[in-house]
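Below you'll find only one chain, the form predicted alone, shown as structure tokens.
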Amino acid sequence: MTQTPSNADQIAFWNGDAGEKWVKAQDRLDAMLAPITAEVLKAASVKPGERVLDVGCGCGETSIVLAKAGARVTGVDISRPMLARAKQRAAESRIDAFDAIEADASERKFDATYDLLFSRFGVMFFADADAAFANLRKALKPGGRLAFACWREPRANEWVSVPVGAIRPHVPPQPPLGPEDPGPFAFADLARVRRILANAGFDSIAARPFDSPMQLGETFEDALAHIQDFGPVSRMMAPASDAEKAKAAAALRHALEPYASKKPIALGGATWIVTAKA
């Protein structure tokens, strides 16, 4: 099947610098996301012997935890460098119950053999979310389950809203992004999430908010460097001139100063923990 342009863009993005950056920062990012990982794994309530499809498995953190809990896990992702790291980590941990597939999960045809569809922040990037979840629903056995974590609105996520708000006046304007366009906050609207899941054939849909601190650095300078090198701030500053970057960096430093008194440096994160049944 031909990729839609948006999916092709995502595939190119995660197989370029973004994927390589995630691999290099894997330990740091897993630590930062650890509270959310634990919460969505608790919601998934995986049982020994179950088959799990980990959508957007990335560098393998959640797949390995699920496999250690006794599940047989298939991780699927579009990022070749991140999948390579996931396979390496599984081998280092002597995890045999893990397979990795490089594929677009919105189009890959899966057999209906899975007990659980799982994802930690891997489901918000589909160009056509309705079609993607209709396809993924077919991977579940009758009575199968779904559990995933997604971000709530940007303003509820200090780790994004504070640094982005600080630098926005000093960098070139960003292309406008609609509330349903693929991206980290595409599932912030619960009404949309419920509609997508119901249309795909899920019921018993439930979602609850989960807040946790996002640890951005052990020290103030460490946090500043990480924010400028990774994530939305990095993308916004990339096309800026040297003068604009200097102004943005100064504004970022000023915006983060109120958070500098506690170590590690942490800003608030806000997610939805979503569950459903087939």
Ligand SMILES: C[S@@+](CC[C@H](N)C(=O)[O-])C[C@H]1O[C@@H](n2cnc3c(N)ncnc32)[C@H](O)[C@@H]1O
Given for the second form:
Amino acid sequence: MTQTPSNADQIAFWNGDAGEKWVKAQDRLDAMLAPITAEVLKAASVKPGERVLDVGCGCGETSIVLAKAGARVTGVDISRPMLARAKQRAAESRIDAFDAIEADASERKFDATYDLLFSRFGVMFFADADAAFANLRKALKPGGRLAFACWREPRANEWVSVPVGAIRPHVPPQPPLGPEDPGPFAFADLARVRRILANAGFDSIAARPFDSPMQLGETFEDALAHIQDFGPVSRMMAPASDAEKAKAAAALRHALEPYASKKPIALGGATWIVTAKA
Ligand SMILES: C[S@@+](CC[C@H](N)C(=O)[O-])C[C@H]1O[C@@H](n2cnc3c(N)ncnc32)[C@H](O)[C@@H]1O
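Having seen the form predicted alone, please provide the structure of the form predicted in complex with this ligand.
Let's see the whole complex now, leading with the same chain.
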């Protein structure tokens, strides 16, 4: 695989601990994200026989759903462990209409044969988003379209702002992340998303907010364990001392107590569902 030097950090990240954790938590994450999957699929309105490029396909959930809807799907991702899981799942489901490519989607040259560019949370990690979308647009046939889901701003996403806010005072400071730096919230600013897509040659750009509860665990203890083992909280706690970890864990428990009475434990999630035409 060739690699754009500027995406090297993301390639290392998704091939390291993060990729392994996504593979391990895949069933839970797909269940948690199911309402968003349904929403972005509705926006994509894929038709049987269409060719779809699933950008940052990860462990393959959306590629498999698209293939089951009759599309011929290419999943592209930089994460070897996640792609391996995607291939294994497609084989287990006896899905032939799925190919996996290990490549950086921002620079891989695709033939202009796709009807649809699709992504569930796989397009916010490009170091140069303008160049990435200009490249991806070239994969579309004339009249092709795009549909993806991305996160709105962190404070609208309780599932991340509540746990992160609770532990932040107790763990070592994190390197600052700018709002446009590659990461889950890089597309929170809709004006930026519109600018990137327009610069890449897309039109009919539309985005609507979609809110859905993020089910973090069946029980309070299950949710607490998952949050500490996965995502930003686990990364923030990793360099902490034992004493700091204990304080952070207590603060997290306290912050989540208001959500403990309902089963499963769910905190708010806030996304943009974005569509455009080539
Ligand atoms: C948040 S995960 C989402 C995975 C999957 N779409 C899902 O919803 O389960 C982001 C995915 O984007 C992939 N990714 C990040 N940068 C990429 C790039 N430059 N090219 C291709 N995939 C990339 C990661 O490896 C990871 O699988």
